[in-house]
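Next up is one chain by itself, shown in structure tokens, the form predicted on its own.
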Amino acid sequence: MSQKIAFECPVYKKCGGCQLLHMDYQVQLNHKKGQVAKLLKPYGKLEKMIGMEQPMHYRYKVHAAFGRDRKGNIISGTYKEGTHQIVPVENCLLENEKADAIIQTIRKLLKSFKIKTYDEDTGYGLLRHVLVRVGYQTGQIMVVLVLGSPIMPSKNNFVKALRMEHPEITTVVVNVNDKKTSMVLGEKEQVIYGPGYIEDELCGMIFKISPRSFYQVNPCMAQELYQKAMEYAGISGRETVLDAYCGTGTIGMVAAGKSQKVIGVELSKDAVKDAIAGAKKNKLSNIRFYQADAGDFMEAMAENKERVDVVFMDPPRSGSSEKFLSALVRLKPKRVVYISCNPETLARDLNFLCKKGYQMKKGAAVDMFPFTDDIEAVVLLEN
């Protein structure tokens, strides 16, 4: 793992998507379990930093903006940070390979079927930008056309081209996003090609991946950090689990396979019609979702009396708010097991939690974006 990089990305200083690539993989990795050790240390020590055995090209999910440069040029690429200017990428040493030769196919293809790139000050052209989603496991590859407005010349022949040059996409979608804002994706969709979304594989589970779904960026690593709080959650068979932020319900089947019974608990409707749908995939019984604010959930439950012996918790950045600890607590699970993307908000929430009895068992920093300052944790609390 203690492979340096041998060659600098062009765009380094530019693009600003990853900030460590001067440093050796090692380094980082002991940079970041360092920063994620000094905040946790009131509380517990850390075991060793999980890391990639190949940390280049880990990203499944690739965006690219489409824009011209000031000779008329079609350029694709990232947003230079904090601006709407776009810096143009060929490869990206973070990004699967595949996802950008698919991309750069594209810029090709446009200027022989006269498609124009959208330009954000005038409002005229169409092509916005590109996603391309790949799956890990099956190698089914979604490619995502967004644009200005719902008419696209000759799509079906540009299907024809692209996949000529790449049989191996499965299914393609026009987007439509005719509004002026920041976000990549529109309302609107017509599926062109294939069905409209791809599969991949996860800890043995099978998930269902559409335009707007949300799926771990790089499912190597996610495997890893699930594996991981599994490991932590010590399930035997018997017990009861609830999963909070359930999102699309991805830990919550894992530990399906595990428990007696698991509920999932979850405030976007489109994430928990996802997680039902993955459960009826997967063929799991014993798992129920619920769209609830995970906070409400569980105070419920403690009126209640019921009893849960382990909570899964993956909140967003800022961390869990002081209400949905005070339900925590008050539900009284066994084992909690804290899967965090921001160690900070984590250090913060812990203090909560050890001050009202919990104590930090174990912890480990995983490494789910190399080259990057993001770090992801997962710690045990017993009570």
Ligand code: SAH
The other form holds:
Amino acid sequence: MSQKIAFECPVYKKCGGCQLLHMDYQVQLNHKKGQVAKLLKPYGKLEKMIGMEQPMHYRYKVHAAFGRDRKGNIISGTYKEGTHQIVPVENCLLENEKADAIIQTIRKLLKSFKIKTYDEDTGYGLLRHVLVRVGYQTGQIMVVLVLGSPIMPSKNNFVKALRMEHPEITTVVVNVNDKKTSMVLGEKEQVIYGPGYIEDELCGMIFKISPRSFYQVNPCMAQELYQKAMEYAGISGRETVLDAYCGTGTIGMVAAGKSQKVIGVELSKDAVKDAIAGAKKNKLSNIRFYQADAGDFMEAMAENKERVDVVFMDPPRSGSSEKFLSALVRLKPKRVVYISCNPETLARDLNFLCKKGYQMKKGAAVDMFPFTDDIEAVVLLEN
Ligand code: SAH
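Can you swap the form predicted on its own for the form predicted in complex with this ligand?
Okay, now the whole complex, with that chain kicking things off.
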């Protein structure tokens, strides 16, 4: 296997963000496809792996922790894995370049505005983290300043100075996190510039992204993934579609334009709220979202003998539950499109479904996170 150095990074291995930087990109793709193919071999074959054309700077959500080094200089970057020790990051190969430039400017401005970084041990100081989210299609940019206490001196001038260097910033939000916690964002928020959210477009749908909303980190590949999922679903316009583990409803919304009716189910209240707002924004009247455990919801649907033609399921890393899968078998949709961020639990769940009458027809691995170990896959099952 060719292992030529693909990219150099001064903090590779220290920061923990990448695991495969030493591998040529094509080798990474082969390596990932091979892993999925091996796990899914008993069930079916994979199509060509979907990789990125430009596998760099794909993270449109960038987070930097702020602090000081031993000499007292302000630093920003990622936490060394498993610690709260900051590894300084200047330019990251995975992160959006504008986001990184904004973080650098903030570091510079802190000095002139005499804003101190927060000290986790003493609770002294102000700025804890900066979160930047960039719209992939729209280019809108949101900056979230996470502070240890609610008052930010000269905040308007700070925004002015920041926007002077980065006029593409469309909104700035102060988030207050005064707790001793490893969570980045706190509960309280104050919009100090712009609308407090950005919008982005994926597969022709518009999505509203607030500081805390879930949105794909790599929107470019999310689009590829959804397109593949739609191709597998083969919706013609008359189907009733279920989007299980729907998050903010992205997959269901993309499917809604092509189906008769879409039902989305998701456990997180906040995500469901965003999903409902998204459906309204996109003027979709044939989609409904429910907050529930997907297993309970499926069981109730099976109990009521409801008809579902296509099921999209996109569970968390732990995979689906036996409750969900058993109810799915009872509901017996013609097609199931399983989107997975963990091929091991995907294989486990396929084992269950393939014993109960489903067959894997197609599958593809998608590289959502180049240079990392993460693998995404999408599989079509038919009854
Ligand atoms: N399909 C979405 C997100 C999938 S991430 C997208 O493409 O953007 C997996 C989602 O499953 C998360 O939103 C998580 O909150 C949700 N989830 C986890 N356990 C669940 C359960 N038991 N029932 C329903 N949803 C669940």
